[in-house]
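Listed next as structure tokens is one chain, alone, in the form predicted alone.
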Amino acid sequence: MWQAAAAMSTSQEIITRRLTLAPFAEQFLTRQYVSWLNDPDVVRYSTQRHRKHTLESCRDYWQSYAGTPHHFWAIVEHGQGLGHIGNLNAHVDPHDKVADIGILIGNKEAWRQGYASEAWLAVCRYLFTQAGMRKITAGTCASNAAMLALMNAAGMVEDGRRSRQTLVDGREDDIVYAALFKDSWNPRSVDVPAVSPEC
């Protein structure tokens, strides 16, 4: 389904109860797609915010994967008709087998729809399980309550802070970092995804 982009990454296909995490393909390189990354609403806590973004930087983005063991996915929720709502990405580190990962939700009519949740939590498991990584970590800014409570919904533990690292609406704010374990972690929870606020 997802052939174009078969050359651009090793990412597979994750099937979900509302949603495909397909690999980003041509077909997701929309001008909806890059009107998100220009909505500060959405890139409200993230470093997307200080650019302004194009279809031709979107594009260089995606192609910044190819050749590398990282993962990028759109996300897409099927059985509402929303389809693309947003991304979710992997940088790997094969070597420590630890991924960070990241996501957005750039449909607004799919906020508040646990959609990020389930995407997340099926990724963590496919890192886990498919993907051999024995840590997956993430960082948010300390006022980003619908990312620190996705990140706990997922088993997240505090893994670290900087303090007064960024500046969000012009006030500074931490950077908290989370991690997942293998060893620790409790798949079952993927099974009914956590109703969260989205971020």
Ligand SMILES: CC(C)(COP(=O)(O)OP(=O)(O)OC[C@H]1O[C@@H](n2cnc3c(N)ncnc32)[C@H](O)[C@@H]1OP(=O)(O)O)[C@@H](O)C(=O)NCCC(=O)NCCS
Contents of the next structure:
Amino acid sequence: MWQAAAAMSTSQEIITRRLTLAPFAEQFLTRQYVSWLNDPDVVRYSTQRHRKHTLESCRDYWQSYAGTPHHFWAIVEHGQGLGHIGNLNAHVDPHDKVADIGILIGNKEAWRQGYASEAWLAVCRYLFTQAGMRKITAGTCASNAAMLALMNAAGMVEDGRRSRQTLVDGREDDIVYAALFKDSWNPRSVDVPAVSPEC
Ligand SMILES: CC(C)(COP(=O)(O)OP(=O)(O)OC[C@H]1O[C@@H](n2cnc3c(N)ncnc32)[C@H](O)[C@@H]1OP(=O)(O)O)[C@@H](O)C(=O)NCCC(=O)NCCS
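To test you: the structure above is the form predicted alone. What is the structure of the form predicted in complex with the named molecule?
What follows is the entire complex, opening with the chain shown before.
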């Protein structure tokens, strides 16, 4: 089903209990996806809030992954028929074996149902066990409570902070960085019931 992605990306499909993380492909390049990026609620804490997005800009972004070691997955809910609910990316430094990951659940009706956690934990597992990473990093605004909770639940620890680095709704905010190391990662704490056969 996701074969169109093969030419664009070397990412593997990852399957969890409720989700398929599919290498991003043409069928995910929709007006719905563009609308997420133009929704002030969705991009409130993201640098994407400073841009106007179109199908073309989203295509350019997707194509920027071609020929790189990075990953760009569409998050597809496959139990309740929600379909494509968001995206997850991983910027991989193959020399230092570090991956920086980010997530967006664009479908607001899918928020607070554990989908981001399920996708995040599955990708951490993939990066450590399949992609040879030794450290996974992420960052967010200090006022993004959902992202802080997500990183915390994944076992990430604070890995630096830039004070008063950004403006969120006109207010100064810190950028908080977090990290997860393979040698202190506890896969038993990961509640991802079914992952892809490779994992
Ligand atoms: C942040 C985001 C990915 C969370 O997605 P989600 O599917 O709602 O998250 P989950 O349901 O898996 O919940 C993850 C954790 O966040 C908590 N959480 C979710 N929404 C929250 C909110 N609005 N306020 C406080 N905590 C919240 C959950 O309780 C959970 O914590 P727990 O494990 O301690 O119970 C989603 O809100 C989103 O995509 N927002 C817009 C994009 C964005 O901000 N991306 C990050 C840019 S750096």
